[in-house]
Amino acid sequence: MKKLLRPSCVLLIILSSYVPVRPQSPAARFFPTKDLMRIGVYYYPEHWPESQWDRDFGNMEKLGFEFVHMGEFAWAFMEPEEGKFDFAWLDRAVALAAKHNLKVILCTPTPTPPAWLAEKYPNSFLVGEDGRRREHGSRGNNALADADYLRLTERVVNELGRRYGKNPAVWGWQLDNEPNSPPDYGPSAQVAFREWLLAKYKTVEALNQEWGTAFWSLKYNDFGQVRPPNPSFLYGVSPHALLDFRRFTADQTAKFLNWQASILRRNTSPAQFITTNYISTIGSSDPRRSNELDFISYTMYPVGGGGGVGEDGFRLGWQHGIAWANAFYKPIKGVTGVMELQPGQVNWARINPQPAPGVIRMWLWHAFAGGLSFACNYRYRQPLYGSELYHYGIVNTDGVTPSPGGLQYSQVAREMRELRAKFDPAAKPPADYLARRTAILWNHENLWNIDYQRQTALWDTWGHAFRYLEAIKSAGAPLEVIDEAADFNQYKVLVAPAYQLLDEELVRKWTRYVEAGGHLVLTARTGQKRRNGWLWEGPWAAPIRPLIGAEVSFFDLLLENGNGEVSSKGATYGWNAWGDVLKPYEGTETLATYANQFYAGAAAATYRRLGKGSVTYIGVHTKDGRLEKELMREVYRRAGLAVADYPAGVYVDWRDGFWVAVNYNSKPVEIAVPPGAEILYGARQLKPADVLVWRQR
């Protein structure tokens, strides 16, 4: 018998557990509620006969999409030759995108600058960490601080403002594409870096005491001796110097973005989005700091030759990707989108895979169901020359035949109208499923940092998020990943995974919200180093022991075939990535205790109360992530909360007064809908790769 899992179970709460739903946010003007979430496609029309443009844009109408992103590689075209512009072809496009109905997002072409630029500005490519100039001959290999590719740039992107910023058929900008310059160690880099720490520490005694200079006698007399730490040219790079200048790079993408907003809003229509498409889980930007942008939209390819859940789990796709974008990105402003989605097999993976049948459409409607206000292909037809040969598209080859995943996003767009008839405004989210709103804790920085000194090569810093997100999805609870300046009060549970840096006023915070109500969960590697990344001068850990009511006495690291193992009632869990070995204090109950090793009966996680909350701290990182799930579903019982007990890769989440179920395991299982539900798309026994979307009447 299949085990019947409940997405909303009955909870009886008291007014004082209810949390309130949040004013929408600014953003949210763009795109009205009931339109739930709109289909587009790329299209480069530069790349096709203008014969043929009228017949694909009309066949893009025909499939049911709604809007079209068109120009971000197009600088050569808009821009033929310095100074001299030509907008005559996109004129043309753009307006038979709208005689088809089709909403325009316009793009800049920042990332693909033409090589007449190249030519008479080498300075404007980045120079890589092999102390190497790159070249015109591919895409995001711009210097962000070059005075001359920043002149460029403010005039190509002016241009296009004034020409389309009042067009009624421009629905919003994408500025570049997928921001994620590499670390730049070039000359007008350098310069911006050093500018950079200059306006952080004022002197630079301030920068060698943050930087612990007098290590290896690696003291500065001025900021003009200072250059980006190069781990290619040097051992032992500074972990404080190479943390300053992944910030510098951040700040550095950020920078180019929000200046580039602010050139467009100098004609542009407050009716027109301005909105950039990150990719999701590349460490080296940090979205949250692109704050003048109206949104921020995101990038996710799935199958991409690994991941998954079982056997299947190749085609199923990476089923941890989508549910942290949607989690990560809409918090930022209150609104996002997938700008590019997979249609079907890709061309840049170790191996590149057919996508099972059916789960393009799954992906969409994971997309739907974590808020997305819009998806969008790329692209629609597959290219016949360049680097993306194998790059499927919504229409095969031949421009006109719909490929799989063309037919897969045209049902979409299909089941989204109908959705649209079906939308109760004054829906509201259960209550139950509501009370268990759960929020992971996420800081770029403490990645950045981690991953210079893992201290083991079984370390994953995403791997280690992802578990926590599965847990948490699991127990049905919906998520967000929030920053710390968000209120931790909105949230009945809290999970801080492996926040290596972090100071006073936040552990200060943290104690406020457990004594509150809340429920926090630390993890492993939680509390090591001040925000500089230095170690606390005291206990291991020292600001984090008072709180979590127990010492963390030290942490070991087992080989790849380590037998490490840890008990907790009544069962054994296996591990070998890290383990902080903990003492409690009187009070502090220990959950779960080491079985082997020369400290076997040490406790491994701990839960205490405080107030009227709870912290709990799981110190482990085990092989296979059962015993992080089992107590994660231990704190949401001890909170007085029902959980669902989903799958790996079984997600189930509520939005506007629609359930959805989306399956990434290679196995089928049972939804228990309760009784008196519309089923409106698929069935009870959710197969891989499906959806079961119904409502409660």
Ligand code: GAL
The other form holds:
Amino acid sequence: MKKLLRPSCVLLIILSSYVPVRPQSPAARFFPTKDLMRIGVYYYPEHWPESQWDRDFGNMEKLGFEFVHMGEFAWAFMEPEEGKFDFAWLDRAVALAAKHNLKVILCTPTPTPPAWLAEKYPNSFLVGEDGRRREHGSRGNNALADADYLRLTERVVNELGRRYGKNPAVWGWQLDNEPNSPPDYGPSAQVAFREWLLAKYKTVEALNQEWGTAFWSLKYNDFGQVRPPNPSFLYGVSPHALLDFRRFTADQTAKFLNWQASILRRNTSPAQFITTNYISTIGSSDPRRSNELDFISYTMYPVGGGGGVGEDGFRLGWQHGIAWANAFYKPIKGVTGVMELQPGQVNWARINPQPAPGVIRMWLWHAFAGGLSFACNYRYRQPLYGSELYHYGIVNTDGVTPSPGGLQYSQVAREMRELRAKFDPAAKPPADYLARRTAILWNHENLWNIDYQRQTALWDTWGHAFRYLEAIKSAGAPLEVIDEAADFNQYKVLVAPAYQLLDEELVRKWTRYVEAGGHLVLTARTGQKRRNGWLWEGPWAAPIRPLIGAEVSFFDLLLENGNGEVSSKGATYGWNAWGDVLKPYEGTETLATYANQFYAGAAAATYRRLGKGSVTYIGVHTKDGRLEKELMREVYRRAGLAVADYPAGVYVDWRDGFWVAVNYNSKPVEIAVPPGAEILYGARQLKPADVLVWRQR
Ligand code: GAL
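Same protein, the form predicted together with the named molecule this time rather than the form predicted alone?
Every chain and every other molecule in the complex is listed next, the one we just looked at coming first.
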């Protein structure tokens, strides 16, 4: 018998007065709010006999799908020989999809250059960290600065735009696939990197200065001597050079995508959107840099043999995945969708379990709860051949029988239609929910810099951020992941986890935010370095000291079996991954104290009021995150904000008049739905893998 979890604090949600929200983004025009979330599916017509296409599209329509995603990876079919294009097959597929009321997302096929291209232009493949050039036989290994690859890309993308840019059946475009910026050490990348550096530094003296090339006599006489730093060849590569190489690599991907968008736009109607599908938590590329796209979507595979909460967690899925992606991708352009969502068992994980019954429906509702405009499934048919054997689809190997995931998609498609009938355009976000609106400040450059010199193998940059995500969501707060250009004042609470690289301007912006009434939470490692990766000439973490009202005296790291202890309000918590040791200035309060090691009694977390707001510094990363969760609750409480207390993996969000609760936890949980609410799906006792949807009347 599974134990029933009861949130210790019951949150009553009260609909109240109007709270202003930001104006709609331009990309909102593609997705009328009343449509809520559109449901779609991937199809590769070129994989199947044409005699089956009509049947397949017909069955998609019957299952409730509203759009279909096609043309991805089909370069060899679009351009079977250099300069000879064949779109007749795709014309027929698009027309058949339209016949079955499916809108079409078309793709640029750039991750899969045909064999003729590879044979004639071998330099169109990147050279990896291993120093070896990739070759034809897979996908996504192209040299994004290679002139031939770019010339041929421009031509096929332009042909696609000319052919389908005005076709009313085509809803929008996906560029490439999961752009993930593998570092390229090939000849074209080397030239492009030097040009990038020249544009950034103008003179080689400036580059020498910023990279600190006096160290180990790395000094350059001209840009032509600079090579992309390769940590797998060289011991102790310069962290400053590497940081720039990572920035360059992410910029190359973004430039490639922005440029593809501009090629399409020569011919596409403004009614067609242009997006791409980043891997949800991609570390190498930076989705925010593809700023010429209408919006950015993401891909998501929650059950891949790890993560989850409790004994069934491996089937319920990685509980932070959709929660983070919703919060990260939507603020970029105000609109997002999940372009690929797992349909069932996959084939690429170390161990590929069956997802829990019903959990695919739950993921879809979680996507809905995060405000997504569409959710698309990878893929309609389970493949019978090719590299993705064993990967489920919406229909099984017979091509017609829906898989368990297929039936769940169909159910959500039906539920979405029912929900549209209930949609009230006048519904306003509840004021107490909006009041605790929280942001995480995130910059991939911190990730790149930390991960090269983590200082301890126990440090996990994503895991550190997810810990705060979890604390914020357990408090029932709406969350957005934002960048430094955002208006911080939109958020009552702002968390900057492990914000290692900064400048004084950012510290001033944080200070203004706090003085105006914001509640800032900074965490371990924050402010250690300048933007170029140098330490500050001055005391440790110098620029943040006046703001946090404390000295960061030093940090300590314990071994795997280390039993660091930190205490707060009479409770003790274990730690070993990271401990910033703090010395509060007068007027700053200590929230947590190291309880052992040679610095026992020193502060591990501090709090101070400043202007109308507050600054909390949490310098310790505990073993299980309970302390961080408690401290975050304390921040909300002191800010006068009502919070919930949901168990790990339970998310409750409001969207367009509907409350949605989902449960990735292996145990059922009782959700405090206020009396008088109308329950649309599910029950107050929310089972694992289940969904509860209600609205206030
Ligand atoms: C994704 C990829 C898809 C497909 C899928 C299989 O990462 O974008 O093309 O390979 O994985 O799960």
